[in-house]
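Consider the single chain below, provided in structure tokens and representing the form predicted alone.
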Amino acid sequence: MDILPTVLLKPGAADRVVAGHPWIYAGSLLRLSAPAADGALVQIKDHRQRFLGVGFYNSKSKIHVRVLDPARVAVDVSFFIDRVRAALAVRQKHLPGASSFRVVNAESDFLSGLIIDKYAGVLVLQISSLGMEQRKPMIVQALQSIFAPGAIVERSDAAFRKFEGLPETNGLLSGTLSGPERIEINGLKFDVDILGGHKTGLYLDQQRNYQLVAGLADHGQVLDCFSFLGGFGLHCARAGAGHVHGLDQSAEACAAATRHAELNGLAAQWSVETANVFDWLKARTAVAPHEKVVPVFDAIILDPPSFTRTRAAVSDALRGYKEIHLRALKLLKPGGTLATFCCSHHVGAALFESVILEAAFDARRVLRRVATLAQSPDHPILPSVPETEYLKGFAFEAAR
């Protein structure tokens, strides 16, 4: 292996990086040992020069280098073989019988800059790294070899790429894809647009909470907000929900969630309405003084998007947040479930629900705790990476 640029650290910056983060910042360098390309490999070294790791560099990014490895390691083709498949063997041991999930999840799986999600026999990457961008050819041969897929594409189109120095791209890198590739989650068949849905395609990291949240939500009168291509209304439905109401702002997501209900002989359970859903709500509980909501639904299922991106908005985030739990929770039939979730990895588990509370308490409603809920494992969270948890979730019965 050739002798690679050395990053020496400042003094208390390495302990970060021996408890397992990846990401050292410009202000945690205390000097090149010799000129480095932005994307090159380096080793990373103490400020004593005892070795860390190696990792790739990039002096356009904020994240100066991000760590591959605590050997001394080639980043070959081979690498790229042996990391891809140690992360599908987490995902075949914790989601067996799965064809589709993440398969590597970055920072998750030791590949900090890479995403690669599996729809049935297409694969799609997400690449946010400019080391990972250079090796996109040795990525690219890596996943021919693993799954033989019928087409590999790039959906690299995300707005955080600029922060490396890259620009948005996406499109076919391999095979051939005619239109939309049909899927099954947890047995549900569901049309995903690889190369124009959201994200990669779908949301993959809900795949066990659908039948959780199900299994909670199997009768009666079924609320599904931001309800998207129908991930949770149509499990809920399947599960034995009387009749499930979604609500999304799209009216693509809408035409394309009734489709998913016709294709699962799920169509006599399942309605949809393109609203926004603070709205929808608002309108729904605004009573005259001295005037009750009536509760109408046995279930209510909240799965919005991140209400924030940074941390300077979580007080906006925690209103919105409490407004829409406060509009539900009046609309909560006694005994009812409310299954609630926030995908913003700056408002932690304790303060979502504690704003959860703040609203029972306005909307005179006593909760109890029936399930917490994480995201899929096929997105792991690694404690000593706080960044690769985002997603958390509550399930909780009116208990009055």
Given for the second form:
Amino acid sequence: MDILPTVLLKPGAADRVVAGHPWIYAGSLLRLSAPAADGALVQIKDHRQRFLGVGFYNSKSKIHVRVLDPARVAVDVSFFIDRVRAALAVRQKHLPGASSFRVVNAESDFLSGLIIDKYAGVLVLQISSLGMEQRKPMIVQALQSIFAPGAIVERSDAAFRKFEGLPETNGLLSGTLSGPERIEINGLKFDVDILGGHKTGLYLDQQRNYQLVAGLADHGQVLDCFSFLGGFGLHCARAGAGHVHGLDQSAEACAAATRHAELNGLAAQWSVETANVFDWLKARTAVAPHEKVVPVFDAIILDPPSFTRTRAAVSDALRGYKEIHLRALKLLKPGGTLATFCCSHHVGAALFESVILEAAFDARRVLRRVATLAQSPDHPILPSVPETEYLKGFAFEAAR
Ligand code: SAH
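Form predicted alone already given; the form predicted together with S-adenosyl-L-homocysteine (SAH) follows:
Expanding to the full complex; the earlier chain stays at the top.
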């Protein structure tokens, strides 16, 4: 193997790398032993010249080095084959039987800057680091040899690419794609718009929660807020809910959810409305001072988008979370179930729960927590890399 340029770290900067965090910021670097091209593989050493691993260098990113391995590995097609196979084994263990899932979740699978989703026979790549971008042909070759997919699509349209000096790119990398891909999630059919949908097509991170929540929700009237393609609501309908009403501000998402209800023989139990959830809940809970809101739902699901992408906007986000919980709780029957999620990395589980409890206090409801929920196991969490944990949720019963 060629001798790699060496990145020397400042005293104190090595511990985080040893603990498994792959991001090395510019401020942690002491110096480079030789010039390194952006995207090149470098070796990383502490200030006493002790070897810590190898990673990709990029002077244009705040994250100057993304560590790949604590050993001196060569990064070639077989490196990617081995790493993707290892990630796949984790999914096969924790999501046995699933045919659509996140195959590689970047840092959680020791491939910082690379996300690979599998939607039945189609693979979707999201690349957010220059080192991965430069090795795209190797990655595609590795994926072809493991999966022989019908198509490999790139959806690298995430805003964070600009932090690496990379333009957005979207398109077909190999194979052919004709219309939406029909997939199954826990046995329910969905048609996924791979090139145009949210994220890389569907919220795979809720795959396990769909089933858990459907198992907890009472079989009566269900309100699925932020319903998107109908994931939660349709799982509840299949589990026996009398009726599910979905709410989403995207007319396109509502139309897709209705098609999914039909596709799965659940149309009789399903309705959906194009609406802003805040406005809808407000209108349903607005009563004159002497009147009381009549609770009508046996289960309510709140799965909003992230209300904040930055730490600075957390307090606004908390106001938003409190408002929807307060109003939803007013509409929840005693004994009913509230399943609620927060995908803002900057709002941790404890803070999220405290906001829910403030809302419950204001609504004069007492909650019994019946489940603590997290992202599905194909989005593994490495506690030493806090950024890998973002989705948290709870299911509560309204005890009073
Ligand atoms: N529960 C869904 C994912 C929800 S993603 C699933 O499991 O697939 C968030 C959804 O909320 C998106 O479909 C978006 O269109 C919708 N949305 C965002 N803000 C909204 C608002 N204020 N009112 C209604 N829908 C909203």
